[in-house]
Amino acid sequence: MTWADDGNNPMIHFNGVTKDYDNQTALRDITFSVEKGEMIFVTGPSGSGKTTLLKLIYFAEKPDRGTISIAGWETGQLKESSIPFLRRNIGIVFQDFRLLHNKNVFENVAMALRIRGAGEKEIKARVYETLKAVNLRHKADVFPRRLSGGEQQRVVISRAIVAEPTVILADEPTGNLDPDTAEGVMRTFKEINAKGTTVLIATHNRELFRNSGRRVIRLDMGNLVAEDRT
């Protein structure tokens, strides 16, 4: 199996997607596309469906109605055995970090490469290069509990990008950060995007995309209520 993107299809396409939880609709008839190399924001108040939308993209959930395609692959037609492969092309920045506290920064970032069976020489080179990119090379031997919230978030970003994924998904990546640290995190995403990676950022913080010139998908109570550029 190969990553199917041939440049002719949108990187991500939702067509009439609805997702229900226990008779409550999380997303209702959502349709939109994200082109290869685009950086967009998904925004809306708490409970509007932002996290559910991201979960559908990385196969943590399946739609109840409608179709989703990622790089030309329609997720409803995927075999379960194919999902791990496609997930390897998606880097995820979780809101709650999900770092392994019994492993240092280097090992947390290296985990994504070890899962892919990379050799130790490649792992060392790529982990240090990625940590340098987020200004954490000097923290490689430190354990997560000794890092600030901003540093932990940058470790999460490093872990998400170390395997050079085609798509990055970030769920409220600056939610618990001070303004200066949040600005640094956003700068990192822009640099990643400038290298050709498709980036989706779910956030309720309008300051992250104000006057950015980026496309914004606005959700409210599970509905796509607007799509515009700031």
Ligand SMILES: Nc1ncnc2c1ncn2[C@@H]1O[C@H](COP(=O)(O)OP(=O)(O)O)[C@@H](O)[C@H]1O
Second form
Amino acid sequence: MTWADDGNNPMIHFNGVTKDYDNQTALRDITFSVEKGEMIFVTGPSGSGKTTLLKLIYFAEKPDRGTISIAGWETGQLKESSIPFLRRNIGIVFQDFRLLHNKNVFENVAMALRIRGAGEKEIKARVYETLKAVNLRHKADVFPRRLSGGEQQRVVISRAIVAEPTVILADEPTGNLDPDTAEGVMRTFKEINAKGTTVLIATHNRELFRNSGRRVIRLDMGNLVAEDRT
Ligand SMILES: Nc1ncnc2c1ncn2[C@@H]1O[C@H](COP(=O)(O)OP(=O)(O)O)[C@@H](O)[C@H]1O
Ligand SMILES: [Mg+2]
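I've shown you the form predicted on its own. Could you give me the structure of the form predicted together with this ligand?
Time for the whole complex; same chain goes first.
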């Protein structure tokens, strides 16, 4: 099984996707596509279904109706055993996936490569290069608690990008950051995207995409209410 497809498929495609939790519908009949190399936003008020949408892409949840395909792979057709393979191509910046506080910055980022079985020499080179890209090379030996919120979030982003995923999913990535730090984090995403990675950012904060010229998917109470360009 290879990640590469015939090149004609969108990176992400939802077709009539519905997701229910107990007796509540979190997403209702959602259809949209994300093209390869796009940087796109998902927005909407709290509870509108943004996090659920990202979890579906990451296979952390399964749709109750409809189909989802990633680079042409229809997720409903996949064997459970293929899921870890597909996940390796997706970098995530999720709120419930924070840094390990008993490991330093280097080890937190290296983790993503170790689970892929990379050698020590490659790990060293890639981790330092990635930390340099987010201006944290000098903090490699520091433990997360000694870093500011913005620095910690840049480490989370390093961990998400170090293995060069095809897609990055970020859930409220600037959530607790001051405006300047948030701007730095957004700049990092733009740079990753400029190198060809598809980036999908869920945020309730309109400032992040105002006048960005990017496509925005708007959710409200589980419905896709608009799809437009800012
Ligand atoms: N694990 C869950 N169990 C039950 N309900 C959930 C669960 N996760 C989300 N929901 C509900 O689904 C809806 C969408 O939630 P969510 O996707 O987290 O929205 P957002 O990220 O836009 O705030 C909300 O009404 C929320 O309460
Ligand atoms: Mg959310």
